[in-house]
Structures are given as C-alpha cells and as structure tokens.
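In the form predicted alone, a lone chain appears below as structure tokens.
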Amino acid sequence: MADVDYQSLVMPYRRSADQDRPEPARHPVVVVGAGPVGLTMAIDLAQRGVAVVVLDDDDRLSTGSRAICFSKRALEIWDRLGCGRRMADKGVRWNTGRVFFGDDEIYNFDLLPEAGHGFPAFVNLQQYYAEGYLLERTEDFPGIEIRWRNKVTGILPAADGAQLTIDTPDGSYDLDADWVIAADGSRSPLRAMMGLEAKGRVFRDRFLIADVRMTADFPSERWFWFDPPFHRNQSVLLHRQPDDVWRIDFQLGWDADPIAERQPERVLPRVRALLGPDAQFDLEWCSVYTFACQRMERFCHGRVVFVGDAAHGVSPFGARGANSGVQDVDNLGWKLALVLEGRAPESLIDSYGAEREYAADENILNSTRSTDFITPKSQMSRVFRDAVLDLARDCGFARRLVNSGRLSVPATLHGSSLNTPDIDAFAGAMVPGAVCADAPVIRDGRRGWFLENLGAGFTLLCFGEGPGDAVVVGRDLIDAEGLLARRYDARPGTCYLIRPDQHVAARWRRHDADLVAAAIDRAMGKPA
C-alpha cells in the first residue's frame, strides 16, 4: 500500500444518526482520542469482537514528526494488530547508540547484540506515519466509527458507564457509554472535567526540535552528545528518520525563549553549526519542548479508564512516552473484552490499573534519572557528570553510570495479582509477569516467528520430548535455531502459559490440566 501525504489529510466531518436520536444512543466503548494509543485501543477491541466509537476533536493527524522511536515491544503488539511489520518496513531500523563528550565519542551500546528477533530494538518512524497506518487498518473493521470534530465538553460518570456531552459543527448531542478509555492526550481534558490530576516533577529546561530533509551519510544510529563543540554547555541528539528527515534536539535551558527558538534565524545556525557551514538542508518543523515526569495516582476511575500521556508522562529521552501507552492498552484490550463478554469479573479492570501505574513507575523513575543526568541542576551535579564521562573513555564501570536516557524495554509485572507463582526451579527471564521473548520456529514447513503463533486468548506452551519439538496447543512448532528452548528454560515437558497480552502467567516442568485452569482463573480475576 503506497503511503499517502498524511500530513495534509484532512477527515471528513460526517453527522452520526447518534444525534438526531430523541434519547442518547449507548456504546459499550468509546474511546476519546484518535492519537497512535487511542487507535491502537480500537483495534485492539475491534479483533476482539468489541464495537468501538472514537471522538477525536480534530480532523488531522498529528503535525510535525513528535513521537518517533517506536520500541520492539511496541512493534510486536502492533505486529498482532495488523500493522507491525509495515511500520517496520517503513522505518529506520536501528540497534546502536554512540555517546560523544565534546569532540570526542565516549562509547557506544548495541540495544539487541543477539540474533534471532522478529523486530529490531527500535525503529524511527514520524508519528504521523504510525497514525496513518494506523488510521488505515481501522478501516478493516465495520466494528469501528471514527467521529472527526467531535469534541467531548462534558462527562457524568455513573456506576454503569458515562455520559458523554459531545459538541460538533452541527450543534451538541449526548452518548452514553459502558466504558470511557480517555486517549486524550497530556493536558486531557477528560482529567480535568472530572477534576482529576496529573503529579510528579516539572523540568526547568527547554528543548528545541528541528525535523530537516538532508542527504547525509551519518549511519541509522542514535548520537547523543554532552557539551559539543557546536553548541557548548548543552546536550544535542540527532536521528535518522525516514524519507530522508533527521530529527535533531538541541537543549536550550530554562531562559530560552520558547517563541524566538522557534523562529528560523535562531534554527538554522543551530543546525549549520552542527552540520557544517556549507551543508544543504530544508528545515520541515520546529517546536520547543519542556516536559514532566508525572501520573494520575489512579489510572481507573469506575467505568472511565486512562491511557497513555493522559494517565502519565515522561521526558522524551529513552522514548518510554508513546511506547508505554502502547503497552497500556495492550495490558487493557483483553481485559475490557472478557468483561464485557461477562467471562471475567468487572474487578478485573482494577488489574490494569496496578500493573500500569507500577510500569508508570518505573518509566517515571528512569526517566527522571536520564534527566537529571542530561540536565544537571546544581554546580556539583555537573562536576559528578562530567567526571563520569571523562571515566567513561577508558573505565567500564563508569559507562555503566552514563545516562543519555535508559531506552525502553517492557516491565515486568512483578507481583501482579494475576500471576501463579513458581513452584518450579526456573532460570532465565522469563518470570510470571515477564513480556514473552520471541524466538524463530518452523511451522508447516515455513520458517517464522514464535510470537506470530500466539493466539488473542491464553496460550499453552509446551515443550515435547524431541529435541527442538514445541507445542503451542493447536500448533506445532520447530524450535528452529534452539532459542526458544534457552530463552524459556525449557527442559522435556515444560509448560507455559501465556496471557492474551503475551505476558507469562505462569510456569511448570510438567502439564498439570487442574493447575493450568486454576492459573486461567487467577489470570482472569477470578476468585480463588
């Protein structure tokens, strides 16, 4: 499918028959916010089986390349949606990391230094690219109506669902919902009419982002540099993204003016002096950027859920914004069908809750570290930094204390309430709560990925007598290179079972069909 110029789409407004209804219309699900986690919301629901409306108070796509490191983890779950391998096909794939102290690099990381993955560690792609597809693979499903300038000003909540107030170019109309996801965005609108907030820690300092169109020759790396020579005393990161457009960041401190930074005279010697004086470029979009590591203290409200930035946010460095909201909803999706299937208790909701705002946490507190280290606040704070990385040139252990920002990898749900503890000697990663490891297997002769051969429900894997022999029940599978195997411990006759969400649930050395549905139970909130 040949990409189109999504950034100058425009989305029909069309009127719903919801508003010429005398009483309001009910939805089980309306998701407020048409962004890459609200779309991914849809989809989600809509594989499932579950009729999905979305308001969205706008008739674009996002503007300018915002979001665009787009992690493994989120790929493998757009992967199940549809539309993973696309956005990987489209993007600049990348795995290494090189970190420059002024004229000099200091070190560089390979994000996945072994073989035998479906997706690279992380892939570059402008925002307006992954809402498009997106956008596009909504259409698949009849489940799905999208409503462009269909602004919400008003929310009751009420102990079966919410009342939607929603105000369009035709005048305003009521919606009645079962379930609210709010996928509106950091300043959510749908937090604050319900008079709830966002806390955590504001950032005194400014960012400027430069998207340029250029022919280089730097390598698909992530570059990161402290007190360059072309722009002393702050910290500049430059990507590769596709088409030809390389995303720069510069640090600007808290004085800068936010509306003079953007303007092209204060821009364009910014990037010469990092490109050189005679370099050829055309600046695309320019913004200024301050940030907050913060959450909402609860992500579930009754019948109204939060999702991504509007739940919780983080500073762009290690990309953990755009990615964990992703992840929100994948945690979400499974969860909401089997409840409104009425196989799974409404409690079960509260389990998305939990387990996301311990993943907030721990997003929230990496990121705080890279900040802190990128922008140091003190005089003494700088002296540690800079120390570390005069260290890091030739001290192993200093590099380890570098922090150009931790790069986003999925949490793993320790102490969820939905996982069956071990009552089996295990090693490796791949603990109850663990987001599963992808390995390569032969299915029918045709060469694949383990991942690919998940269901959307709960998932018996099981591990045969013969060597490279695997079963996921109704499937069976060659461990194609012995990495499934070693990545899951595996011995003859070991077991796992995996969440609709691809999470471990729990784990044995032998099948036990009692202890298998009494871990589908736990797994589903069920009582005991």
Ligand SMILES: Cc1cc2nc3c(=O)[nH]c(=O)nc-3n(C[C@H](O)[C@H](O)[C@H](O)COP(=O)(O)OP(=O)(O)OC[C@H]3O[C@@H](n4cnc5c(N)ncnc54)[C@H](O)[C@@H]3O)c2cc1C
Given for the second form:
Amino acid sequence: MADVDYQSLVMPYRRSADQDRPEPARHPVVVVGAGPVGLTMAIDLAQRGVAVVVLDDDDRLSTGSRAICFSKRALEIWDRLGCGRRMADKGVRWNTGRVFFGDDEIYNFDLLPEAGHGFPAFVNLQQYYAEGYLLERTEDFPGIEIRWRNKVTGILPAADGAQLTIDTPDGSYDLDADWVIAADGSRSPLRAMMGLEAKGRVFRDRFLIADVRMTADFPSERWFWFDPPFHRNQSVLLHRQPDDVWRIDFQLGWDADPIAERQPERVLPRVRALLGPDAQFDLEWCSVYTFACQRMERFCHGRVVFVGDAAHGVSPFGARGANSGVQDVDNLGWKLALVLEGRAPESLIDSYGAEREYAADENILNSTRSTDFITPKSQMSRVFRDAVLDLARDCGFARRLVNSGRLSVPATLHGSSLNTPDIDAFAGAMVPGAVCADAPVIRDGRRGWFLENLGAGFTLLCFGEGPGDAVVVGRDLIDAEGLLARRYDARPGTCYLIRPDQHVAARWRRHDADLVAAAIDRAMGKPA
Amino acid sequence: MMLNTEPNLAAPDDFYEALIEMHRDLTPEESAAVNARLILLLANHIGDTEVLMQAMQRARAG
Ligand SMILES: Cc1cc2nc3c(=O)[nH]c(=O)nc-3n(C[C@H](O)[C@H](O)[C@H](O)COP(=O)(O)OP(=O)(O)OC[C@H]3O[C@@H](n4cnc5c(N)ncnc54)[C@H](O)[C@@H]3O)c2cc1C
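Show the form predicted in complex with this ligand, please, because up to now only the form predicted alone has appeared in this conversation.
Next comes the full complex, and the chain you just saw is listed first.
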C-alpha cells in the first residue's frame, strides 16, 4: 500500500444514529481518544470480537511527529494486531549511537541486537505513520466505529458503566457505556472531570523538538551531544526518521520562552549551527515541551479504566510513552474481553491496574534517571555528570554510567497475582510475569517466528510432547536454531502456560492437566 | 560486605599528602571536578553496592 500523507489527512465528522435516539444508546466499550493507544485498544478488542466505539475530539492524526522510537515489544504487539510488520518495514533501523562531549566524540556504541528475534530492538518511525497504519488497520474491523469531532465533555460513572456527554458539530448527545477506556492523552479531560490527578515530577526544563527534512549523508545513527560548541551548556540529540526527516532535540533550559523559541527565526539558526552553514533543509515541524514523570495513583476507577498518557507520563528519554501505552492495552484487551464474555470475574480488570502501575513505576524510574543525567538540576549533579563524561573517553565503567536514555524493554511483572509461582527449578529470564522471548522456528516447512504461533487465548507451550491443543515443539514447531529451548531453559517435558498478552503465567518440568487448569483459573483472576 | 572504617591504608600519611597534592593550584571548580572523577574511579574499583551505600550515608552524616 502506498503511503498516504497522514499529516494532512482529515477524517470527516459523520452524524451517528445515536445522536437521534430519544434515549442514550448503550455500548459495551467506548474508547475516548484515537491516539496510538486508543487505536491499539480498539483493534485488540475488535480482534477479540468486542464491538468498540472510539470518540476523538479532533479530525486529524498526530500533528507533527512526536514519538519516533518504537520498541521491539510495541512492534510485537502490533504484529499480533496485524500491522507491526508494516511499521517495522517502514521504520529506520539503527544500531550505532555516538556520544559527544564538548568538542569531541567521546565514544560510540553498538546496540548489538541479539540475533534470532522477529523484530529489531527499535525502529524510528514518525508517530503519524504509526497512527496512520493503525487507523487503516481499524478499517478491517466492522466492529470498530470511530467518531471524529466527538468531544467528551462530561462523564457520570455508575456501578454498571458510565454515561458520557459528547459535544459534536451538530450539538451534544449522551452515550451509555458498560466500560469506558480513557485514552485521552496526558492532559486527560476525563481524569479531570472525575476529580482525579496524575502526580509526580515536572522537570524544570524546556526542549525544542524540531523535525527537518533534508538529504544529508549523516548515517542512520543516534547522535547525542552534551554541551556542544554549537549549543553551549545544553544537550542536543539527532536521530533519523523515514523519508529523509531528521529529529533534533535541543535542550533550552527553564528560562527559555516557549512561544518565542518556536518561531522559525529562532529555530533555523539553531538547526544551522548544528548542520553547518551550507546545509539545505526544510523545517517540517517544531514545538517546545516541558516534560514530567507522573502517574495516576490507580488506573482503574470502577468501569472507567485509564490507559496510555492519560494514566502515566514519562519524559521522552528512553522512548517509553507510546511504547508503554501500547503495552497497557495489550494487558487490558484480553481481560476486558473475558469479563465481557462472562468468562472471568470483573476483578480481573483490577489486575490490569496492579500490573501496569508496576510497569509505569519502572518506566518512570528509568526516564527520571535519564532526565537527571541529561539535565542536571544542581551544581554538584552537573559536576558528577561531567566527570562521568570525562572518564567515558577511556574508561569502560564510566560509559555504563552515561545515561542519555535507556532502551525501553517491557517490565517483567514480578509478584503479579496472576502468576503461578514456580514449583520446579528453572534458569534464565522466562520467569512467571516475563514477556515471552521470540525465537526462529519452522512450521509446516516454513521459517517464521515463535511469537507468531501464540494464540489469541492462553497457549500451552510444550517441549517434546504435550496434549493435542498445546503448541508442541518437535511436533507442531521446529526449534530452528535451538534458541527457543535455550531461551526457555527447556528440557523434554518442560511446558509453559502463556497468557493472551504473551506473558509467562506458569511453567513446569512436566505437564499436569490439573496444574495447568488451576494456573489458567489463577491467570483469569478466579478465586482459588 | 560492611564498610571498613578501621585503619586500612597501607601508608596513611603518604596517601593524605598525595590527596592534597592532587588539588595543588586548582580552582575550586577544577578541584570539584577532580574530586568527582576520583569518587567515580574509586566507586567502580570497590564495586560493592552495599559498601558504597554505607559510605555515602556515613559521608553525608558528617
Ligand atoms: C517530543 C515527544 C517525543 C516523544 N517520543 C516518544 C518516543 O520516541 N517513543 C514513545 O514511545 N513515545 C514518545 N513520546 C510520547 C508519545 O507521543 C505519547 O506517549 C503518545 O502519544 C501517547 O498516546 P495516547 O494515545 O495515550 O495519547 P495521545 O496521543 O495524546 O492521544 C489522545 C487522544 O485523545 C483525544 N482527546 C483528548 N481529549 C478528548 C476528549 N475530551 N474527547 C475526545 N477525545 C479526546 C486527543 O485528540 C488525542 O487524539 C514522545 C512525546 C513527545 C511530545
């Protein structure tokens, strides 16, 4: 499919039949917000057979690029939803990072991605492509109805759902929903309407984010400058996106005027100082941001569930915003579908809150640490930061301390009530609560990837032998390079129970149908 | 491991002299940078998180 100019796409407002009903229509799930997280939520639910209404106050996709780094886990989730491969193919892959301090390059690193995974550690892709591809994927599901220019202006929570008041170009109407998914972004009007808050730290700093289009021969690398000669005392990041678009982040400091700094006459000289006087480029988009690391105390409020930026926010160092929001809905989708089908107790939704609040804390911790390194907030913090950078020129240990953003990796949900604790001895990373590692496999004579073989529901993965409905390595799949067995510390007889969101729920050295059934009940939140 | 606050320096007077010498003719800013590098180098050499945490608490307590 040829690429559309997603930035200029306008989605028409259409009057819905619900607006003409005398009584509010009732829907099982209403998602508020058609950002990357809301769209992903809609696809996940629709793929599970749940009808979804999505409301968005706007009629456009993301203005400007915003997120550019999409992680392996987000791509794997989108692959499960039928559009991850397209994003990975369009995205720019990069492995080399260079770190500059003052006038010099002090070192470079190779991400050295581990071989044998279906998706790379990261790709760079403009947020409007991610949203555009998601939007096109929603069109495959008749169960998804997106209503543009439908702005939620009121919410009345009740025990069995919530009533929403919605403003449209034709006036306002009400809707009843059994479940409301609040994916309405960092300023979340729903959060405010419910008198709730996201708490945390706002960083007293401002960043100019500029996307420029140019044909330059910079390689596909990530360049990070601390205190460069062209932008003294601040940091700068240069990163490549598809279509010859480059992302440049300039740290400006807290005193910068956010309105003035956004004007081309201020932005262009900064960009030119970096690229050199002869560079030919067009400014595609720019904005000035202040970042915060914060989250709501609880993501679940009865039948109103918060996801993505509405629930938690991180500074963008480490690319955890959209990536973690996509993991939120990966966690929530199957649970909500089971509850709506009456197959799991409503309390299963609370485990979404517990698991993703835990993951949000991990993301906030990582982003806060990166932010503190990049923008030291005290004189001594700056002294140590510079000392680390000085030593990093020739000391390996100091390079490990340089923190310009840590790779976004999914949280392992240690201690989740859905996990069945091990009774057998295992080594390695695939503990209950971990996201399943990928590996190359052969199925029906064709090469493919392990994760593609996981079903929409629970999967029992067995090595060597197993029941008919299990995925059995040796019978259904060939472990092409022995990596699957290695990554899962498997021996003949080993089996893993895998959740619909591809997390390990339980594992044993020998298959026992009763234990598997009990572990499934536990992972569905059923009382023991 | 426990932070060792008993005598452990092989040549205490030599060490102290070298420490002061390290700062000779430096501005306060330069000295602060040298101290920071020294702490980082020593911390990496020690490696043990628990010992480092105890040392930081002890140093902060004055
Ligand atoms: C400069 C920058 C760089 C970033 N880089 C990265 C990165 O590299 N990787 C990464 O993962 N993340 C990154 N992020 C974060 C990422 O952009 C966000 O985390 C992501 O957009 C959150 O998605 P969302 O769907 O939760 O919210 P949003 O994208 O904010 O979507 C919310 C939607 O809700 C709609 N809405 C709001 N109010 C209402 C209402 N009352 N009624 C109806 N609809 C409403 C809005 O119109 C919007 O469409 C970056 C962010 C910035 C600013």
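Basically, rigid core = biggest C-alpha set you can superpose within 1.5 Å across the two forms. Numbering follows the first chain given and starts at 1. Just so it is clear, the structure is predicted and the values come from calculations on it, not from any experiment.
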{"query": "Core-aligned C-alpha movement of Arg201 between the two forms reaching 2 Å", "finding": "no"}
{"query": "Large Cα shift (2 Å or above) at Gly161 between the two forms, core-fitted", "finding": "no"}
